Amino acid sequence: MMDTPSRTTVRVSVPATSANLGVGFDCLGIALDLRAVFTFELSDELLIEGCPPHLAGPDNLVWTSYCESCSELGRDPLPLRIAVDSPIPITGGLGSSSACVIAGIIAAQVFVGDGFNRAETLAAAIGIEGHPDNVAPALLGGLVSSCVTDKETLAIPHAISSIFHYVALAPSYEVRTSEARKALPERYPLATLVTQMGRYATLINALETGNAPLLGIACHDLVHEPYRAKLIPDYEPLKACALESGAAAFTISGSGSAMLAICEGRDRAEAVAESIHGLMPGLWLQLLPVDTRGTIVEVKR
């Protein structure tokens, strides 16, 4: 491999994601058209721009992911100037951490490895994140389910109907993933798991075919939302408002605190957004289409 010229600039654009979609716990996610852009250049020392000051140090997730990936490649990390331009809320639930992890891995591949490799990025990102529900759609775009085997993780893209529009909501407070994990039971009754499996299959079909009534039937999670909802004080009133205003389904996005209303048609999504905005001013709220491009990498030398 030739030495990377010092003037190389790497630009990585990663979409936001919403994981689980209710019943797809840890194995289903969707990419949304809200993009975090990371720009990397070689530098004499680590410089991180565009982050709050408390996130701009050596424990920054982009940098630590880059360093871990360099180590996996058997190379020492080169100091970087990292510029972050991300509209994704950092309070959790819309894939901000996955975007950082993916960007750091790709920077390592370009600067000390053999270049961007999507399959290797997925494997490395799952290793850092611990599960594929966010990183798979962030890399591939669209609706993606993941199957973890003893040897690898299979990421399976699904067609998704254009009839659905998504209202993403983010309160100002954070729900830490570690706390959201602790809220879950260690065991579930067999009947719960059987019901969940049936709803998961139904959810995929509803999203593929654009069947909003079927989506409303399928999106009733039994595994994580009843427990994590208790960590989000505004979940119940927001869910009630969204469903009363015409949303087909309402879910916790990832582990929270973000949430997602899924609506049939743009007009209905706008009505849901207007109702929610009137209920809770100051809430971060955006109507977001599905992103089908996934991660985009540009290398300029």
Ligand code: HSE
The other form holds:
Amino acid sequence: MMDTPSRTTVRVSVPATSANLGVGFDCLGIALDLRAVFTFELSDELLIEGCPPHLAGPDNLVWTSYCESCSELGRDPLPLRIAVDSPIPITGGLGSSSACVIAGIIAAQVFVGDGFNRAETLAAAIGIEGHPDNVAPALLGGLVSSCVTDKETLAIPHAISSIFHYVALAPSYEVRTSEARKALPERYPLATLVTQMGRYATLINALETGNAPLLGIACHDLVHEPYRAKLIPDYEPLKACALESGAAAFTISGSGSAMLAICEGRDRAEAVAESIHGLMPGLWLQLLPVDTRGTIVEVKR
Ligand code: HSE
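Alright, leaving the form predicted on its own aside, put up the form predicted together with this ligand.
Then the entire complex follows, led off by the chain already shown.
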């Protein structure tokens, strides 16, 4: 274990993510250039600043992830002051929870462990989140597939064409991942899975090569979106609006309530954003490039 001076400051910056990208349920995710920044210092007592009061108690996800990681490391958690500065909507679907989990794990690694270790953070974050598709791109940046084996989860980065631009949308209502997962069937027909596998491979190829028409063909999910769309009352009108105004694809982002329009070129993304704004002026909407840096950790001693 490293000696951690009491004035050590740890700054963890984690990008937003959009998981699934339609046909990549629980496997695929992309990091987007919108960053949550968490600053940690040792303190006499737990202090959490920068988030709504109901999220600033001991059940805060950054703190519980930190405590769980301290326990995994065989150490008692040291009290922390945690300052959160996050523009990622907390209504679900853009990786706000993953960012909290990752930040808490890294704080434990630095304050009571041997220092930041990206591979160990990934394994621990998957353990807490239960699925890898947000945490892998949040840590690594870019477009990442996750391959689960008996022993570990492999994170497989993909190249991604710079031709695509992303319009992220977040309604004001929350969809909880636990509820969205309950909406899914327990079993799927073999034909559904075969079709889905073909679309996954095609989607990756389209994103890598910048083939927007192919993206439009591939990005039709059969595993979760048909069951979750009803949890997001604005999904159908927003999807119709985005596709009519030129988006190549439109998906639920993660388990919602956020959504993502993928567009060929910046001009088309702006046109899509403008049409959506015209349809629903109050909707949180951001045109976001891909983040390629992943999680950034700075330790000042
Ligand atoms: N793959 C997960 C789900 C992502 O769709 O339930 C949750 O953000």
